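As structure tokens, one chain now follows by itself in the form predicted alone.
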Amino acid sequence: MLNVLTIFGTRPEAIKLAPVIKELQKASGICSKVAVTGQHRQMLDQVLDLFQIKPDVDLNIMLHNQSLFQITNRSLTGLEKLFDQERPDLVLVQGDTTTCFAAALSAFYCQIPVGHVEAGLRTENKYNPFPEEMNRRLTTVLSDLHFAPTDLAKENLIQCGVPEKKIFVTGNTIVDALQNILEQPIHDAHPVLERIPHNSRIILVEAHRRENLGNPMENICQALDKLVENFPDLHLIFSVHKNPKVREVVYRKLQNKERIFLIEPVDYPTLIHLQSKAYLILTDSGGIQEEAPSLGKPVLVMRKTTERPEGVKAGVAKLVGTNAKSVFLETARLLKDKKLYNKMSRIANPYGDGKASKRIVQIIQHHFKRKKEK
């Protein structure tokens, strides 16, 4: 049996790896195990319950207001013990989190091959997003199999010196997860929707990135407040991240404002449902940039850079930065210009067809079969 150990620690990783884990569990000749670091405790557990994934190992590294040093150190220490016990044939990681990098580094120390799901995303700015850009670059250097979601991601890897024979364009597994959720009936809509008149336009907001903490978050909130003041039919739903530095600014600036609803982070099906009800989406989230095109929702990306330029190129997303004036003007333009809105709201997802997970598992099987034959 081929022993594959999948490691993750945050909600986005869990969402994107859930369909891969399901495929690994069904695959012949593979013993699939799952380890979580618990980098995002509560939000991670939501996704594990949703996709009915029970980790074989839970390192539970979460500390209150933890630093990058603590996340990395506690992950490395826990994974050292785990790898001594398990000795898997392949360690599978996803994306650009600190868990992803720590798991790849731990596997390297133990001379265990690494497969990197969602490999090759780049902004070419080491501090934006921080620390994700360096996490994924360092993971690239440590990986043996690179599962690139798009052709552009493949080209980025080639530019980094990765041999083409080690790169596989699979599509993004988030499309697999999204399609799975869309096939399921909606049981309970979020109660906030009952407080919004049917003829209103809804903006869904999600912002949490480290580089947007502090002044950028203040600017975003200023723009949101001004948007509601200027558009009487507008209602704003802000899913407020658990990070205390996010919550302090958002609640101080926007709490008790008319037509602005601050809600706790929701589970994944509810998030998809809220996206489907939104007129447009303002976010700094990578996952939402990938999901919204399948729902026909324009996305304004509140960041200086994006490692997902495919959506911008396809015309379904636009970078607007975090300057208050820019966020306000670009959003107002989309609210006023129906032609522009219709152009951005067409359903066109450049990130995949929902079969990425099957491709990844087939590639793993083929790779290790060839390796064994040699």
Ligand code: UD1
The other form holds:
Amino acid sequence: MLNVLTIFGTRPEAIKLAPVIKELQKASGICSKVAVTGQHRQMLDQVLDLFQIKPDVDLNIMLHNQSLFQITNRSLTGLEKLFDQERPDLVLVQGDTTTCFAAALSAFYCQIPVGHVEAGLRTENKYNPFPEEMNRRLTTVLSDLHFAPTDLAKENLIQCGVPEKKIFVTGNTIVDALQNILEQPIHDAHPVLERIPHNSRIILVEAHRRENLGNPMENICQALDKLVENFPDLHLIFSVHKNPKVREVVYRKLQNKERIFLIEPVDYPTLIHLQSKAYLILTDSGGIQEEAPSLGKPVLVMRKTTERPEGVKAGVAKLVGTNAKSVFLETARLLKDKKLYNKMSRIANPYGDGKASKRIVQIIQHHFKRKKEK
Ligand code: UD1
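In place of the form predicted alone, output the structure of the form predicted in complex with this ligand.
After this comes the whole thing, all chains and molecules, with the earlier chain placed first.
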């Protein structure tokens, strides 16, 4: 039996690893275990329930207003004990969170091979996104199998000196997760939709990144306020992240404004449903950039840079920065220009075909079979 231990801690990692875990559970010759750090508590638990994943181990590290030092420290300490007990043959991590980096580092200390799902995303800017760009670079050097979502991600890994034979282009597992949700009947319509007239246009907003905390978040809120003022048919739904630093600004600037609805983070199917009801999406989230093309929704990315240029190149996403003027002007342009809107909303998803998880598990099986034969 090949013992594979999958480790994650936040909501997006859980969504992107759930389809992989399901495939691992089905695969012959693999014993799959799951450990969560609990870097996110409520937001992670929602996804675990949804995909019916029961972690074998829960380190429960989350603290209110936690610092990066605390997340890293508490993860490393918990994982040391865990690896002492479980000596897995492979540790699987995803993306660029601090849980991902800490798990890869812990596995390295115990000389356990690491598989990195969604490897090779880069902005080439050390501090943007912060700390994710460094988390993923450091995870790359600690990993043995690199599951790149796109050809561009593979190129980035080669640039970093990763041998080509260790890189596998699989597509992004978020498309697998999304397809799984779309196959199921909708019974998670959000009550906020009942308060919005049918003929109005909805903008869905989600913003949470550390580099957008403070001034950028203030600017974003200012732009949103102005948009609603200028477009009488517009209704705005803002899903407000649990981070207290996000909540303070958003509630102070936008609470009790007409046609602006601030809602709690919703479960995954509800978020997909809200995306499908939106006319367009304003976000700094990576996952939403990857989902929206499957739903035919244009995305305006409120960041200075993106590690997902594939969507921008394909024409389904646009980088609009975080100053109030550009967020307002770019959104207003898309609201007024029907031709531009149509162009941005009819594009195939450049991030995957829904089979990434199957490929990842086959590659793992193949890799360890060959290793054994050697
Ligand atoms: C983390 C990841 C980021 C990812 C994002 C997705 C790091 C450094 N950042 O950012 O890469 O894009 O998750 O959401 O790994 N909180 C709760 N309950 C929850 C979740 C968060 O109360 O369920 C609060 C806590 O007070 C926590 C704060 O939010 O201190 C921030 O969470 P944290 O994981 O530190 O950073 P995120 O901004 O969520």
